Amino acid sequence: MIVLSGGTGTPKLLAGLKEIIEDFAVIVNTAEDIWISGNIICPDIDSVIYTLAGIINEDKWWGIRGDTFKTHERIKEMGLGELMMLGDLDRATHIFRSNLLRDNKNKTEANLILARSLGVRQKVLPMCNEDIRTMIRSGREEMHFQEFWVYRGGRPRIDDIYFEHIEDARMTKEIKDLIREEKNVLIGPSNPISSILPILSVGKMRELLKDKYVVVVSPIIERKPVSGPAASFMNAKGIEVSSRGVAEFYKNIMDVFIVDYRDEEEVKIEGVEVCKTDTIMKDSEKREKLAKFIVDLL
């Protein structure tokens, strides 16, 4: 199985999935990567790796459980500050990966080595090796996603969201091989615009998925995202903020659409099976139950 993932909703599902099956691979959004204090930060990939390694901070679904922030606080005291609050153990990850990149490894190679070093058995693959940047346009301002979401708390008005240099992104050999070998694809409940659209925009990914059996989990319940800025991004792209809007977004590539049972939106897409179940993954039991539901479908 292939899973397409962003950094919050889908890692929760991965936490349940790894308790049900072991044989799956994850293709992760890297358009939100950013260099801070001399090291590259890959927020979505790290959330996936930490989840599969069993060390994710489940209170936030980013960072490492029990981490400290002494280095970050010291840098701040010295007057420099950092765009993101980086934990000490988390920073070791960024240094490790960045040193591999400085040693002429590409992003795929570096992240595979990183995942193995933390005991992760599944392949965790960046969507491409090129540097892509998620940019937010707000009036006359343009800013990196991390400035918008982390530094400014998601407050600026969103007029547009786009992926800088996405036209230069090439599908890696590892992803091509994976898609050739696997027939089942799961798109988790990640933000469809900022997390999944960059992955679908690399090379011929969207076209290749049309030949796969694709299951999508809606991140919207009753016209509200479960978490994050999905509503603002969907509005900026002219997509209705509802499960119906999500279904329209994925309709040309998906075979099964999973909606939360509390969502009363009527979703009908020709050729797509719509299933309802509990998609709120508030604890390990709920995460495993949803994962099993999906595995049984596949």
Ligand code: GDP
Contents of the next structure:
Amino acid sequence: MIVLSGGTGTPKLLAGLKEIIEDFAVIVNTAEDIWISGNIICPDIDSVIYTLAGIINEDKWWGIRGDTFKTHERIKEMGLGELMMLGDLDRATHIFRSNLLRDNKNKTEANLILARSLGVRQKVLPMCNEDIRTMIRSGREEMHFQEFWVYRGGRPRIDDIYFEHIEDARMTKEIKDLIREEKNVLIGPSNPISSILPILSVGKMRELLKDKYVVVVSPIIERKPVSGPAASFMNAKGIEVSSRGVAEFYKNIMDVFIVDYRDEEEVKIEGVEVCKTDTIMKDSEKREKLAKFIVDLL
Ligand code: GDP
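Condition change, the form predicted on its own to the form predicted in complex with the named molecule:
Then the entire complex follows, led off by the chain already shown.
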């Protein structure tokens, strides 16, 4: 099975999935990657790798459980800010991966070595090797996604969200091989615009998924995202903030749509089976239950 992932909702599902099956690979959004203090941070890949390694901080779904922030604090005390709060152990990940890139490994190779070094058995693949940047346009200002979300707390009005250099992104050999081999694709509850749209925009990804059996879990419940900025991004792209809106977005590639049982609206899309179940993964039991529901379906 192939899982497409962002950095919060789908990792929760992966935490459940890894308790049930071992044989899956994850293709991860890298459009939010950013270089900070000399090293590349791949926020979504880090969350996926830490989840599969069993070391994710489950309170936030980023960073390593029990990490300290001494280096980050010291840099601040010395008078230089750092755009993101980076933990000390987390920083070791970023240094390790960046050293591999400096040693002429590509992003795929670097992340495969990183995941293996943390004991992850599954392949965790960046959506492409090129550097793509999610940018937010707010009035006359253009800013990197991380500046919008981390530094400015998601407050600026969003007029547009776009992916700089996405037209240069090529599907990697590793992803092409995976797609040739696998029939089932799971799109977890991820932000459809900032996490999944960049993945679908790489090369012929969207076309190739039309021939797969694609299961999608809705990240929207009762017209609200469970967390994160999905609502403002969907609004900016003219997509209704509801499971119906999510279904419209995926309708050409999706075979099964999993909606939360709390959601009262009826979703009807020709050729798509709609299932209702509990999708709020607030603890490990709920995460495994949803993962099992999906595995049984496949
Ligand atoms: P984010 O929007 O930047 O956090 O990026 P992600 O791609 O990680 O998106 C997380 C999405 O998953 C958000 O739109 C949330 O609404 C959704 N989400 C988070 N936790 C859950 C959950 O437990 N259940 C469901 N159904 N959705 C979730």
